[in-house]
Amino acid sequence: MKFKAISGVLLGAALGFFSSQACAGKALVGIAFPNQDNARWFSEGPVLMDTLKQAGFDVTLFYGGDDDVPIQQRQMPRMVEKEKVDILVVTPIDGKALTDALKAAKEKHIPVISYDRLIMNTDAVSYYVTFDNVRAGQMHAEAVIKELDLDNRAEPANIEFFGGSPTDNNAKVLWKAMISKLQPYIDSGKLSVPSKEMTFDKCATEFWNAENALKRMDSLIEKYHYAPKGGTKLDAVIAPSDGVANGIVAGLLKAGYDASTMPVITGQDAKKEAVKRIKDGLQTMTVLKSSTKLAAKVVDMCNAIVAGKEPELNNTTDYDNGTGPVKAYLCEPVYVDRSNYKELLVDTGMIKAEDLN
């Protein structure tokens, strides 16, 4: 394995790439994010890029433009034939997308660990480090049954669905998970689905987009006239990540909806727009997939690699990418909601108080 170091910041506008000041003499990690304009991505990337640093790696960090395929993909072979990394940690715009663009890294025997989303189609795939998704989709249902008391309710709750996006192989273990909790109570009539739209190609959500996501809830308010007075009543609104919570959220505030009227929220990713949403009633939970935690991951794997030893795994069997098993490991998802955001977002100094004003 050859080490490179890199030093001071080189900016690369069309490929949208960054370069950290590193230690000589060390493993050299390549990271490749999806887009900057996403919060999730914009704070998760100087947070994984600092924690590796602290460890004493070199890094090289590229966005993908505004989720731009054809950028990723020109930044696999860069990264392996210009950059020299040692080690690839890639997020896919689209998962199914790299096949090609990391066959210069299989070729040279460099290890590619996919971060949070699955890189399918190639077996250039090393390692996959993310969170527990049918844990996360199954605390989406959980929010439902709890909130509307679906054991004993007597009279049926119209819930809506929104998917995350079709590139995203976790949004589809996401909503397997979710609907396979509630089906249950759709079977029995205690959940109706107005819409009739159950079904992940008819709810996805494109690059887990907010507007993308606002566009549909308008079109579902208009078409089953949902008001919060006088219209049809509106329980719950499965939203997979805060993003597409606030699309929703922004839609139903237009037709009327308020903290005292709005139906059951859910999200993921626990950012402060959305906690602020939790704090004053508009949104109902979210699901905590902590950033330090998979960076933490990811620096026990890029040591494990450079010392020559297999990382330490806890799934090897359920995450086919299509050319087999990926060896993973699953870090445990957190349950956000009004009872406990203090204890685990403010107290702990992950979003300052001041924000949620």
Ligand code: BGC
Contents of the next structure:
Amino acid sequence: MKFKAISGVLLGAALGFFSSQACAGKALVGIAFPNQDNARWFSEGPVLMDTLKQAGFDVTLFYGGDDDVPIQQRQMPRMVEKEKVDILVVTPIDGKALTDALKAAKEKHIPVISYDRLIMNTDAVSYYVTFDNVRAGQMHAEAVIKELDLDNRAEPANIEFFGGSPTDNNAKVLWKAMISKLQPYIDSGKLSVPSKEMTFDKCATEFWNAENALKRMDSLIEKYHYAPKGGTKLDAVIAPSDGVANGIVAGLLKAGYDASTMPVITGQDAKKEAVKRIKDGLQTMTVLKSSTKLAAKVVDMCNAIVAGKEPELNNTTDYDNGTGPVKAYLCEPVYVDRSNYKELLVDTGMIKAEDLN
Ligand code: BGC
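Take the protein just shown as the form predicted on its own and give its structure as the form predicted in complex with the named molecule.
Below is the whole assembly, all chains and molecules, this chain first.
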């Protein structure tokens, strides 16, 4: 028996049927993820699905094609009207493109959990579960400060910046935190940006896409003559995700860089391709956003929703989606580099040692 949503509360919760986790099986959770090309969403879909199933929920998982906004827009009413989901968990491809698509969910009082990325401009969002993206942005800056010894070095270092997708609120939060931590070093001349491209709009990478990053890296290499020997020195590149780092590193390898000459390259997601680059000296660090932590929080939220209770929250002020602050839970991201990837990722079974060979 599946419960139905009625006027703002779930029938089961209203009648007191679902006060324990054991009763979760009666709720169908619909997940909408952005794409399967990016290592994060590809691997995280099954993790979230299995975690919810283990907690007793029924689950249906949809991917938005290849970051195809209209596909994701069609999935929203379809999940509500045809699949008859009881709870929606959505990572938007374009945070601002789901306002109309979520009207059916809102009308039918289906709770919507915004997963990792904030869905903007709609009051259909009930909760937001994500990582502390400010902290993640600071970690990128900290990597550069530490690896280039910016507090002690005499000669200026050259850096180029890449931002995430303009369609994603996370990208802007991360950028702001990263750049404000590096700004004093730019102002004092310790960091120099040969391209002078220092705004989010100039440096953004549409859909966080590796190919878009490769194109921009190729053009920076050509215009500013970056080369491991004999050209302009490049000391660091900020890559806001491992996918973007993938494109940047590909461009640098083509230009003759190798592990011994590779600039400091940051990243985010700690998926195996990037961790292999870290192991091989082709990427400096990444930010682990543990999919199991996030999935556990989604389960907590779904259990609370089914029980008619408020889930545990730790931020109710900072994530305004254009209709007011969204009730959020922020998980802690973790800094990963050569010194700790084995302990954090391999020893814990998150990544198999043989996948890094
Ligand atoms: C996520 C990142 C991810 C990026 C690209 C962002 O919203 O927070 O973890 O790398 O999307 O998929």
